[in-house]
Structure formats: C-alpha cells, structure tokens
Amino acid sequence: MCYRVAMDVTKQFRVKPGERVRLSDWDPGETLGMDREECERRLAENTEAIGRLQHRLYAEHKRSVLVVLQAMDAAGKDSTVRHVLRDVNPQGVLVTSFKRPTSNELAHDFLWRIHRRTPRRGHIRVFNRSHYEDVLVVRVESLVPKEVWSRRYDAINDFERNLCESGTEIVKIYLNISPERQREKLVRRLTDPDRAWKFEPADFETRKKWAHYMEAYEDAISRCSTDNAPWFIVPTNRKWFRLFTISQILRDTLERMDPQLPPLKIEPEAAMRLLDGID
C-alpha cells in the first residue's frame, strides 16, 4: 500500500492551476505512510535513476530542467541539492543562489538576473531562492510598492510560459516546514560551529513575520502553479520524507521528458577499422 502511494507522490503534493492554497491545509510532518527506511531505499533508486536520466538530457542537448527550491530559513534547500542530485554528472548540473540585488542587477527589470541563469540545452539548472523572492522578500518587507509587486504575478508566468516553450520544464517546490520544527533546525545550527556560519541575525526578523510570509507564498503558489510550472509543496518536517519526495517529482519529470541518446555519428564497425588503421 505505501509503495503505490510512493509512486503517486509526485500528484499528492502538485498544486492544481487555479488552486487557492492554504498553507495551514498542508501538513508539513506528512509521510503518507511511509517509514525512513522505505524512503531512503527509494532515494537510492531515484538518485540513480535521475543520474542515468540526465545523462541522456546532457547527450540529447534540445531541452533543459529547471528546479525552483523556496522555503524559510533552514528548511533544508542546500541538503536537497546535495542528495538529490549526488549521482548527477556535475558538467550536466549548475546551482544558482540568489541573494541580495547588485546595484547592476537593479537598474534593469527584475527578470533580467533570472532570465541570463537559466539552464542551457542539456542542462539541470537548480535555483537556491529564485524570481520568487521578488513577490516575497519585497512584500513582505516594503521594499516596494504593492502595486508594482502585484503586477509580477503576471510577470512571472509569462517567463515561466515563454521558457516552457522553449524548451525547458520547470519544477517549483516549495519546502514546507513547521515554525517548530525550523526552531530546533535553527538552534541546532547555533551550537554546531559547522553550521553556525549560516546563521545571521536577518533569520531572527523573517521568522518574526511568519504569518507574513506565509500570506505571500500562499498569493505567490496560487497564481503561479500552472500546468506548464506547477508548484510542489512537499513536506519537509523529516528530512527523509523530503528527499525522497523531491527526488520522486524530478525523476517523474525527467522520465516524462523521456530524452534520447543521439545517433551514432559513425557505426561502430567504422571505427574500429579506422583505429586498426591508425595502429
């Protein structure tokens, strides 16, 4: 019964276009049944799978992925780059993270950093924060006037549609953690002097605004999940329920794209013949 659910995972937790969502619907400490075991066997598949997957998006070189990761502070976008995509070719791979504007990057619309990111033709290209934040981080902090941000929902899906026709599949996840549970995520990094670089005292005001927040992904999940760039919302209170989930929806994706290996530019028996010649 928790395999079959397994394998419809990739549906439990996609956000139907029109969709109103309600965050407080979602629960962030949802396995569907599953067990850690279960579901770090299953990552050890999926991350196999999507490495022979992109092998051949790489050869094939028509189409691209793009991976959109949105969460709250410490709810695990670096760790999901990490196991999720271990078994990729790093060539094939690229890892984006978006911070703060330059004053370059400000002075034009605020696509214009994204769109220069997106992946090439055979490329997985994962965003760490994205075109997102310009819906999120502006509101909820007044760093713009609602009736600009407002008019960027419309933005964002005509990107998304125009990249989708051009090639590229796009796969949104938003990470969905519990304020409890990023509490202990966050002390945890506090007394680990590995992780403790992370932290800076920002984290503490954003997670004063957490209904805030909340609001606005809400807005920007419900106007921004298409079928041609759904949202995701995967649970992510355990971290093994999380890997596994995402690492379902990307090999859904790829194994959906079905990319092909070229054709040979020359037969085998070609070859051969001319490296006895050459020897």
Ligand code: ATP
Contents of the next structure:
Amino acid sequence: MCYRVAMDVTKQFRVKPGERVRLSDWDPGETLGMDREECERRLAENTEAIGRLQHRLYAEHKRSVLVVLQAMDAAGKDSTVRHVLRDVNPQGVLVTSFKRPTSNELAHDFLWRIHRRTPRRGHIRVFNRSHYEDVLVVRVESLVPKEVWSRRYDAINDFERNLCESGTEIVKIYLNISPERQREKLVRRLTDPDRAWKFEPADFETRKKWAHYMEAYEDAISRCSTDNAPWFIVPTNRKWFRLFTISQILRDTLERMDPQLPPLKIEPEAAMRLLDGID
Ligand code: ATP
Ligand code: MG
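Switch from the form predicted alone to the form predicted together with the named molecule and give that structure.
Whole complex next, starting from this chain.
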C-alpha cells in the first residue's frame, strides 16, 4: 500500500495545467493515511536516492533541476532544504534566497536577478522564494500597478518555457500551511532563542493579509502550472509529511530524467598501459 502511496504522491499534489486552484479545497493537514514513522523511513530512502541521482546528473553535465519553494512565513522552506538535500554532494547544489530586491535589482526587469541564478548544467538549484514574489507580495502590497504585475504571469510562463527548452527541469512547490499552524510556528519562533532571530515584524503584516495572499497564490499557481513547469501544493502542517512528499517529488523528477554517466574518455586498460609507460 505504501509503495502505491509513494508513487501517487507526485500525481496527487500536482496542479494540472489549466486547473483553477482554490486553496480551501487543499487540506494542509493531509497525510494520505501515512504515519510519522513510515514517512521518516521513506524520507531516508528518498534522500539517499536523490544523492545517487544527483551524482549522475552532475557527471552527465547536460541538464539541470530548478526547485522553486514558495510559502507563507515560517512554513518550513529552510528546513525543507536542509532535510531533503542532506545526502547530496554540496558541489552540485546551490540555494538562493530571494529577499527584497536591491536598488540595482529594481533598476532592471523583474526577471533579471532571477535569470542570473538559474542552475548551470549538472546542478540542482533551489530558489527559496523566487520570481513568484513579483506576483505575490508585489501584488498584495501594490508595489507596482496592476497593469504591470498582471502581465507578469505570461512573462513567467515564457521564461520558464525557455529554461525547460534549454534543459532545465522545473519543479515548483507551494508549502501549504494553515493559519492556525503558522501561528504556532510564529510563537515557537518568538519564544525559542535559536529561532527568534528569524522573526521579522513584517511577518505579522503579511499574516494580517492572509486572504489576499491566498488569492494571489491561487492566481499564480493556476496561471503558471504547466506541463513543463508544474506547481505542487504540498500539505505542510505536519513536518514529516511535508519532507517525505517533497523528497518524493524530487526523487520522481530525477528518476524520470534518468541522468546517465558520460562515456569513458579512454578505456581503463589503455589508461593503465599509459600509466605504466609514465612510471
Ligand atoms: P522565513 O520564511 O523563514 O521567514 P523568508 O524567506 O521570509 O524566511 P526573510 O528574510 O524573512 O526570509 O524575508 C524575505 C522577504 O523578502 C519576504 O518578506 C519576501 O516577501 C521579500 N521579497 C522577496 N522577493 C521580493 C520582491 N521581488 N519584491 C518585494 N519583496 C520581496
Ligand atoms: Mg520571513
């Protein structure tokens, strides 16, 4: 049964192209009947497989993977990166956290800072926040007029299509947390000295506008989930289910890509003869 669940996870939480998403229909507490122990065991299997596949992706040096993580504050983007990528060779993985744009970044089109950080061949790149902020916080906070942000969905789809055609596999994940669970996590963040540094007073402002953010997320996910660059809505209230699910999505993506070790540059016997000739 669990094997079937694992196989289905990627399909289950994938948003079909053209589907109109209503987040109230997606349960942030979903666990597909799995328990913590099972999910943690499968997470370990998945991270190990991701490590093996990433080794081949790096060696193949032809294609790349871009993982986009988007969520409300404290949903667990950082912990997702830490756990899901724990078995990969750091040489082949880069993580970029997109913050408020600098004045230099704002002096360019919104994709300028993004495009410079897309993954090179052989690499996995994680975007902790991304170009989607330009149709999320920017829309909710009216940082640019509606005529400007409303054109960005098409620009994003064109941009992502170009990346796909250039050999980048894109996986976009929305960590779906409930407002109640976010409250618990914000409280923990405030009361735990190890976590308090992450707290931003602006997090409360964002939380106040929850409904506006959900509307913006629904539009972004509905308009930009494509065959090439699908969105996944991952139930996030339970950490162990979130980590298992995201690791499964990434593993499935890499398995489907099936990266191959490159051909040998020289037959090992011929290389041995050369080596003997030198020594
Ligand atoms: P956490 O989820 O752990 O709080 P974080 O991703 O929120 O981490 P922060 O440094 O707290 O990291 O916040 C980054 C801030 O930058 C967010 O509030 C985000 O909305 C904002 N930001 C990112 N991109 C843009 C953008 N293009 N325009 C405006 N604000 C942006
Ligand atoms: Mg924050």
